[in-house]
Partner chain sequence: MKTEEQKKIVLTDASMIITEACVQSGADVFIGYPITPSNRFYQYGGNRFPLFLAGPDEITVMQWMAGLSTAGRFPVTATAFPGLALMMEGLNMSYMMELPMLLIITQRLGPSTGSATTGAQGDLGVLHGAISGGYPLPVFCPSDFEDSWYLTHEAIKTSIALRTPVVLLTSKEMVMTSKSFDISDLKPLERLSMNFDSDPIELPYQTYRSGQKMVPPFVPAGNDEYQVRFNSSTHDNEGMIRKNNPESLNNTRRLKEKIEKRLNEYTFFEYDQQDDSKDLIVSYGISAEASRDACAEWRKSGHKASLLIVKTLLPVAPDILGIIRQFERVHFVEENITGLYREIIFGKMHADSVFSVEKIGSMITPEEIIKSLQS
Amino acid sequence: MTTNMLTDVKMPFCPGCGHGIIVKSISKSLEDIGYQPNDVVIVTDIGCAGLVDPLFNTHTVHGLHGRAPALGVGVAMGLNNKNKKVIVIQGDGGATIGLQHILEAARRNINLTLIVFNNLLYGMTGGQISGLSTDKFKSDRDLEPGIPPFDIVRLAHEAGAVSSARVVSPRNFNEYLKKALDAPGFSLIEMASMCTSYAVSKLKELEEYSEEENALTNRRAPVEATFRQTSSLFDRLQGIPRMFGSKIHQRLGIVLAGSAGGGVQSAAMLLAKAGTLSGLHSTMKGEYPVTVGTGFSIAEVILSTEPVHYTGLNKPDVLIIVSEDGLSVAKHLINKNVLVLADDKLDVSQYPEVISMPFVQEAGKRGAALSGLSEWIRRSGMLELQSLVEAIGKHKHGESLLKALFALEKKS
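Could you put down the structure of only this chain, in the form predicted on its own?
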């Protein structure tokens, strides 16, 4: 087991960005204190500061913009273990957006450390000012005259944080970090960071624009979580009755790959529902670009006779590809151990084991993925095709979905 806090992943920040220095300081401080990677949970926010997830060998959780402190509270309360360390990382933009979550964590004195990477602006979206952009920084840019910034350090202190501090010089990073990480209860440390793209290019400039270093403390005992035995919410749910049979004996992974807006995600959800109706544990995970309507769309479905504890699917058993976009992102999954069905218009000549079928021609672009699923079911017999029919049920597009499902069967 590695004892290094950091992975070998290259820092994803712009040249000269101060975030990398802070990341290395966090790592060194944790190692100096004596923490092991498995003893640390890092919860991150959206923004440049949220890019740190793959850099740490610790447990990591990625949250929504401003909501990382709320997630951190849940993790810390759930762990309820003083030997584990929960660290929340967010930028000054995230801290502004989620200020109430910060104050609530400080008020309750939750046992976690919040580290705010303050580069004085929203670096990921073009350099807009944040609620922590200082007066000195804004005045030189003629922005928000007369509107003061939040003093996140004093706000956290007045809300009840046992330790809250601001550190500007990298020379002091480790000293301040170790005090924050060692504090029993809620601690906050605001760390100055250079943004060479939109803010400053020299440390001296950053020090001029930043508020003075400051450290405040409160003497309080951290909150201790109390647990009581209650009935599970799942006990109130009625199980989905098994209606169909299945030839799946352990675990089967299916990947659907196509274009965004092409019905890939819908087909995957229907397959997962069909699996549940067949008495199986089912998971579905989708991925597509933020543009939603353009580019690739890929979905992973796992059907298993046992509970599924990890939904990752690096080695599928079945791969259905219905467009060039899908082929570009899924071709690395093609090998002799995977049953591959592809649309016949795709150039898969270099993969002799691929079965080509006219999915798009017969079922249309939006029905091709579902047509591919029905062809796989007919060939493998792993599920009953009627389970997909039942999954479609009273879907608002049920008629067109059923046409796609039986498109190739009608042709033959």
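Because the structure is predicted, anything quoted here is derived from the model rather than measured. We call the rigid core the largest set of C-alpha positions that still match within 1.5 Å between the two forms. Positions refer to the first chain, counted from 1. First, how it differs from the form predicted together with the partner chain.
- Domain motion between these two forms: of 148, 204, 349, 232, the residue positioned at the hinge between rigid parts is 232.
- Superposition of the larger rigid part on its C-alpha atoms leaves the smaller part rotated by 128 degrees between these two forms.
Now show the form predicted together with the partner chain, given that the preceding structure was the form predicted on its own.
FYI, this one's just the chain on its own, none of its partners or other molecules.
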């Protein structure tokens, strides 16, 4: 296997293009450091800078416009090997569209080197200005004068890059490159390049238009990907054995309706667990607005002697309503075939079939739903109340849940 970093493929650039000088410097720096071609993965962006894949004897990954730094992060984390070098190459256009990816890689201090070929514009599409086109360059062409470029070197530094630098003079290329390639963690190097077709054709001109050379460092250890050993999610679940009997025949649907943060979802989960403890098939699902902490909160529980396939619940048998929010979304379910228990503060005068009880007053807002459930169990005898006590078990709020469960019983 060859130890040359470069293939003998002809440079694909226009005559005099500065990208060729950079490519040769990269190869020289890698060889100076002592890398073998298979130790290096070069990840390239779209644009003239992204044409370099065939020039290198290394592994290459050719991706999308602006996304190569993120792609390179994936490669580096996947390799997770200090002896391998990931290099990402993109132009100033790519760095503009994918700025977020650069900041993210720097923030995480991922072990890779990002080389930004800055020729002040988009070459491949015909010379449009980028976010890294300098003010002087734009002002002279009367294109968005007065809008400064992103200082990608400072941005990467602020985001946490261990090394970030701008190099303009080819005389300094190797020195800067070797520093960047050697840096442990994320390094960025912006390299000035000539676009002879659309920007400048003389080095002196490029130097005039470019921002000053600069080199910044942060002291940070690189972040390594840690592949953990974890245990099965199922092993972390407690089996729910059949411990109680029930009077439920076939299928029974219970809807709990209240407000977000009112314990509706957890009461429903406890009911589903109690049902399972009673040898029934149980399902539970919640319905709430997108903002979990405010507005209504509805939970549907189905308990059945047969396996439950369809989990929809359009015609519940039992409806427990503990707040205004709950009433407003569940009132369409009220009819004479449904056993409805509602908090006594709710105005349900138009529904004579509703049974009102002081759930909130006796069990508090958070306990009202559970107290409604226990009231239903006491009235109907469908489950043993003890199954709910067992379901609460070692729950971290066990004490207050038990209090809510027996709040009304104490009263009577």
